[in-house]
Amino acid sequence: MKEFWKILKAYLPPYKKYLVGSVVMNILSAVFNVFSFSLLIPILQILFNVGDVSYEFIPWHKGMPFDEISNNVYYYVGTLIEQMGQSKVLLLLCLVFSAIVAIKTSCYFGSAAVLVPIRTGIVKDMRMQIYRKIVSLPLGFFSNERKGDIIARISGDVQEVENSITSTIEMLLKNPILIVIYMLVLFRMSWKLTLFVLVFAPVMIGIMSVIGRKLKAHSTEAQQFWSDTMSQVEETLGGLRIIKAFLAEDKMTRRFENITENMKQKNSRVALRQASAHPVSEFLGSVMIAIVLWFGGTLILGESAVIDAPSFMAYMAILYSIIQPIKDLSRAAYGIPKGLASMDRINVILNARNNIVEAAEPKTLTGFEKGISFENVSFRYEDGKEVLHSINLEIPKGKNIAIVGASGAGKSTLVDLIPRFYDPSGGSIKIDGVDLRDVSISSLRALMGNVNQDPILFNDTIFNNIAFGVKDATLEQVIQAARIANAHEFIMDKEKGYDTVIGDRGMMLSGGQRQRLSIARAILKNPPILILDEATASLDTESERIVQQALDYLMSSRTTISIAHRLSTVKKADEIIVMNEGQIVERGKHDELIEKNGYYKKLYEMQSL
């Protein structure tokens, strides 16, 4: 339960109003409820003629208040019979006990109402911090986790936290204020019935709680297996080309059943418990009223009866009233451990570890104005392998430096230090004379604009996916920038122009088309640094051309740090920096490097071949 109290106690604080409105509709509602049975007793009496109805009235505040509310009621009720008659009186009390029950379950559904803007604020603020969470996660974090699970956590462990916890903040608020009130008035009846009812209440929630500790591990088994659901249905429409060229539908569709059949299968499991929790919560409250009917009725029927039938069959009707909450507070039981397995995977996410801290007083960047500097750079992943060893390289401002080597040269990783999506393990890297760690991470990566080989569009307009890093940008800019990424044409063919939305990743688009909407992205932020990521490789001759015209123009005045395979690409860069197994093994110029007769020329000519 320590848990469950942390979680309230970091969502709860913005709605404590809503709180106090739940807490004083539920006493209402238990207060009525308690006039509502009371009423059984004078009818009972008067009216069937059962027990002692011969009342003196008390006068106001001098004795107990109970003593005082409940006399005086029934000698009204005597009074009203002598003078209208019982049928009268009959229809009379009927029309109250109406009357009550209707502010009472009046004031129920105001308790239950006034929580839904918790339980729907919890959730979304919830989805929220994960949200956020990820999104200044570093870049390595996400090389460890797939992406279906992140989805299953952010959707299905979330939803399984609003059903099994924030459904409980109403038990734990209207229930105890219930069996409070319920139990006073239980002792003020009979205080010998009530302390032996109380020798069987513990015996009801200990079985509960015994299985509820059982719950949590399967309910955390079976969140991990939608987790595995998720991540196939994500892999499967990344990979539905690969899928139907293989003809593996079926393989695809056997491995997704046999996930699908584990789950089904704990799920099972988890929910043949829940549902269990009625039934026995149901059958341990009839053996206590059984057991009390017998225990009342012996005190009745006794010589020196403690209390009389009307009042006992009052007894037990608050008594039956208590049952329902008791069984609430079992569900919670239950609930409570399946929601905590889920809040374990969603902490997976909220506890991770960021690595990339900005310093406590960073500098901010307002310009580029020398370069930018590796002296003796190394990185390693978390698996411990080194991928980069001793760099050092200068990168002048103006200059166009090509990154060029064989595949897992590093020459990615080496080009992500630069925006800190990592840091180098060793060594370090200067921006200006200033090390990038003590650098504001915003205003670095405002210095930058990024072009890669696969696009990165999202599901909105072209107007809004060039527009994306740039606040308040006009159509007059976002149409200038794809005139120079030689964007403009293909967009006004579309029905919508620059209203239309692309899809998933922009998928309504051809590949050149969506990188010369990444190129007009990059125009519009108008970086001094400019990161190309094999930014031609995947396109046709002809897209390519145009596409390499769009970025000559980008390249022309600012800082440019491209990574190529195609080595005819990099011929007019300023400086070619050729890498090997996480080290610069050669530097120059194209026909410099051509010369030494080393690696680069074995690397070109392969190409040429």
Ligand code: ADP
Given for the second form:
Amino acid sequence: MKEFWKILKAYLPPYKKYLVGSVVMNILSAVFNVFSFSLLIPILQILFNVGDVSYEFIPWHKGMPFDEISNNVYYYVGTLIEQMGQSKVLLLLCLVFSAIVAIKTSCYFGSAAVLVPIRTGIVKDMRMQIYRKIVSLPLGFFSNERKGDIIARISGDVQEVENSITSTIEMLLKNPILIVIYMLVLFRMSWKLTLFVLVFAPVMIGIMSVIGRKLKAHSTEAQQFWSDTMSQVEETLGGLRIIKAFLAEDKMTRRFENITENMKQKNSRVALRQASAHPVSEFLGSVMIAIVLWFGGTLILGESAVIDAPSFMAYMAILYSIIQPIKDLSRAAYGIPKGLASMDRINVILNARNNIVEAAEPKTLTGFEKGISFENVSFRYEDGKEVLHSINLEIPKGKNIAIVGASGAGKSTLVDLIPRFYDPSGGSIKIDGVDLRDVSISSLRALMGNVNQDPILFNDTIFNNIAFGVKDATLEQVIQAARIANAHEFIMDKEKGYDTVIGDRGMMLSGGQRQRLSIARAILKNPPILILDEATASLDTESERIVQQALDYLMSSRTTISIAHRLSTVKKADEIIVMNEGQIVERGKHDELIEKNGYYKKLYEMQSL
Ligand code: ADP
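Take the protein just shown as the form predicted on its own and give its structure as the form predicted together with the ligand.
Next comes the full complex, and the chain you just saw is listed first.
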């Protein structure tokens, strides 16, 4: 329960005014409900002809108790019957009854309607909060397995919280009000009967909450299967090409079948339990009514009747109205644990620690003056062994540094340390003599442009993809960047030119075209430091030539750190860093390294073959 209040405290405050509205509407609806049932008494009296009890008029005065008011109402009804006859008064009373019920149900609708912005708002706030967190978390948080899991959390779990927690808010807001008002009225009508009723309600609520608690564990597991499902769907969509090429459709389908089958079984158990909730509470409610009927009946039939028959009928009607709110409260007892289970899973993301923290008083970099230096840097991923060992490296301003080495040597890891996607585990990296951990992250990243092997593009227009990192870029600037990147022509060949939407991850473009867009993006940002991660590795020779031209322009006049697979492209580098198993094993210019007849030469010869 404490967790539940914590959630309310975190998400409800912006919606306070709606809460107040709902409370007012609920009170009104309960009051009108009681009114409508009190009207039943004179109606029943007329029908059963027990109206021979004559009522004395009590003069109106301030602070009149409820009994005296209803006494007077009955007195008026009595005189009306004398004037108009029973059937006309009956019709009149029925009309008034319908009118009051209409007001009551409108209030009831109103109370639910003012809560709609809370329901939908909290869910939106939660999604936004998760999204902001995702964007702020370091790259290291998002291993591949985690992606499906995160998608599941942002879709399924948030939905679950909406279904359970926010509808619980409605129930918790409405039902106590209804129950209290009805209880007060019931006590007024007959405290004996009501005391009797009170013995049963807690028993029923108790049984319900016991069942509810059992549900939490089950629904957590069911959600876990859901995120496994999403993980595999995501993986399948990404790897469909390979799945088909390796004829692995059946294998993947079987794997998926296993996951969904497990989920089916788990969900069936949860659903069965849930399905039992309604009948059980229906049964308990009806038993309660039966017992009260019996007890109330004996009170009427007894020698000194404490309640007359019509009042007893009205009493039963109000009692019946109290059952639904009590049932709803017990439903809330289910809803809360289910929602909390989902909330726990959402909190894993929301409470994830961001270990790339900004210094307390970060130094803002306004430009890049001297160079970047690695001093004895080592690095290990969260769960793994050390992948970089004592790296010492100077990257002077304006130089073009190439990093080569076999796959898995640690090249990408090394390069990821420069924009502080990760922090080194040992040693330090300095930019213009200042430790990266002491500079403002945004000013550091503003100095850098990235071009990756797989260009990362968004499902948006070409214009927006190029202008991605630059605020208020003009069309002229974008066109100029595209021209330099050898992209302008193919863009103009598109029907909508720069307004062409390029599809999910730029799917509607060829690899070379995508790469040229990402180069245009870097050109427009015009950063002093450029990081290229095998930018041409996945291209065919012709596109590589065009892309390389664009890259050459981009690299001239700025500091470049490029990872290269094809050694032919690194011949022009000012210094080549050769890496093997997390260490720098050789460094120098191409000719020097060939002359040295070492690891680089071996790599080079392997490629020449
Ligand atoms: P390269 O770019 O030279 O191919 P990487 O820097 O990608 O090499 O990888 C270096 C080592 O770090 C490899 O052994 C790889 O398995 C490991 N590695 C890379 N990324 C991660 C990660 N996110 N989590 C754990 N280990 C990783």
